[in-house]
Structures are given as C-alpha cells and as structure tokens.
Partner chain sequence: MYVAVKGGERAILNSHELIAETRRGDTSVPEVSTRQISEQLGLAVDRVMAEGSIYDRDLAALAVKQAQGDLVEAIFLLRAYRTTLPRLAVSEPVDTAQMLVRRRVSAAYKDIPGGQVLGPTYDYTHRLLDFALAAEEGVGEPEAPVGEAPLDAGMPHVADILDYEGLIEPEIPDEDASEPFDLTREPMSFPADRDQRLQNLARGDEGFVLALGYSTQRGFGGTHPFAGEIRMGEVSVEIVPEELGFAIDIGDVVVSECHMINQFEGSAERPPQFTRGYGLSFGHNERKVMAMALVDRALRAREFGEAAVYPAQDEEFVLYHADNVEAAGFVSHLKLPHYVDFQAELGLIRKLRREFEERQQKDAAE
Amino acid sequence: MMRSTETAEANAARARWMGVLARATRDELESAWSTLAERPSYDMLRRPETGLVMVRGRAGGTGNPFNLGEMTVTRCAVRLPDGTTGTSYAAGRDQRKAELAAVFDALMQTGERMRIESGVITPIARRQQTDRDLKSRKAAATKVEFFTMVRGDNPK
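So, to be clear: I want the structure of only this chain, in the form predicted alone. Can you give it?
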C-alpha cells in the first residue's frame, strides 16, 4: 500500500509527464511512436472527442476569478492489454495527438517507464524548455527600465 507522500509524488510525476505530452506537437508524438521497437496494442475506452472548457482567470493574478472564455480541448482514454489505463487532454482538435498522448501516458505507468521517459518525455521536455527560455530572452530584451533621477536644483 502506498503512503500518502508516495501517492503525492506519483501524482506529481504523472502530472509532469502528462503536461509534457499535452504540450508536445503531433509530429513529436508520431516520431516517438514510429521509433518504438514494439508498438503496443490498445483498446479505446473513450475515443478522442473534442469539446469546450471554460478558461478562468484572476485579475492581476491574485484577484477574484472571472470567466475568460472557452477553449477547445480534445480528450482520449485507452487501455493496454495488461489493463493499464492512459488518458490525455490536449488543447485543440487534434484527435491523433490526444490518442498518442494517452497511449504514452499508459506506457509510463508500466515497466516501459524508463525507456519512454528517456526516449520520449525527456527530449520533448528539453525542447519545450528551450522554447520557454527563448521566449523569456526575447521578452527580456524588450524590457524597459523606468527610474527617477534626483536633480540638484530640487528644493528640500
């Protein structure tokens, strides 16, 4: 039986790889799928389906929540022959991407975890981090510093 800290760590790890898979491109997932030595068979528990979710925001990041608008999301759930279930939720309408992400989620919960982590999750996460770093550098390059100079002729 898992202790609550082990459960929390397992949930955090799964949330991390599911986030990486959700932000991956379809091409990255297709490429990873095609390089698998053995592609597992799987059954669809929930075929990929597209719908809308309400996106909520907070004024100033900390204020009262408000409805920002709706966003298109595609979800999918699969089951491997050993009974392991994988799910995915991905922004947009790409049903194949949602399907592949669900399969990789399921594989990450099996004995294939280390192989999938090193061959699929880590390279995609690296590319995503590189993209974030580039965007941060571009944004930092446009930063404007405002300052006030004290002039010697100001009365005290």
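For comparison with the form predicted alone, provide the form predicted together with its partner chain.
Chain only, nothing else included.
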C-alpha cells in the first residue's frame, strides 16, 4: 500500500515536469541543453516519431466521450549510460524538441534532478504561467461589468 502511494506520487511528479517539457518551446530546451555543465551521452530507445492522438470530448461537456478530431504529436525515448530512460510526448511535429524533452525527463530521474528542476523546469514553468496569466488578464479586460439603473417610469 505504502509502495503504491509512493509510486503514485512519483508518477504525479514526473507527469508534472513532462507536461512542462511538452509545452516548452524548442528554443527554451535548446538553450537549456547548451548551457548544461555536463551534457550526458544517450542512446535512442525510440527515435523521434510523429503521429496522431485522437482527441476526445464529452457530449454536453460532461457526458459520454466522443471523438472530436486528431492532433499531431511527436514522441521520443532515450536511455542514459546508467540505464535511466526518458520519454516525451509533445504536441506538434518538432522532433528535436521531443528528443531534448526526453533527455531532460531522463535527467530528472537521476542525481541531477535538483539542478535540472531549478535550472530548467522551474524557469520554463514560470514563463508558461506568465503567458497563461497574460492571456487570461486580456480576456478579463473584456469582462462585462453590468450596472443597473433605476428606471423613472414607476408611479410613485
């Protein structure tokens, strides 16, 4: 039981940084990679591959699922010399980005984790959150502020 809770926590943590890497731009990952103090060698377990994900919605937003349409996705899997494997799935068709995301996913499972978290994942996640906030604030500026007037046609 203890063990399965630990696995679930580890998976949730990994899912979080994989999500950040999937939404990163190629330039962000490329510059993070080039500024890494020690760039590890790695094998391709699965070369970057582009395919489709069928995206589902729900009838009425909350009912039974249905197939909405597909989106492009690129995935990659790498193996570090110590055997650690990294995986990535990222929307779009950028194969270099998928490769770098897989490498960072692998590094996040090694002793490098703290360094990669603070040097790569956190800044990218912060940039993503800032972008989301800005989009949302621009939408918020178009929010209607209703105000009601007392109409003068009611007999006293």
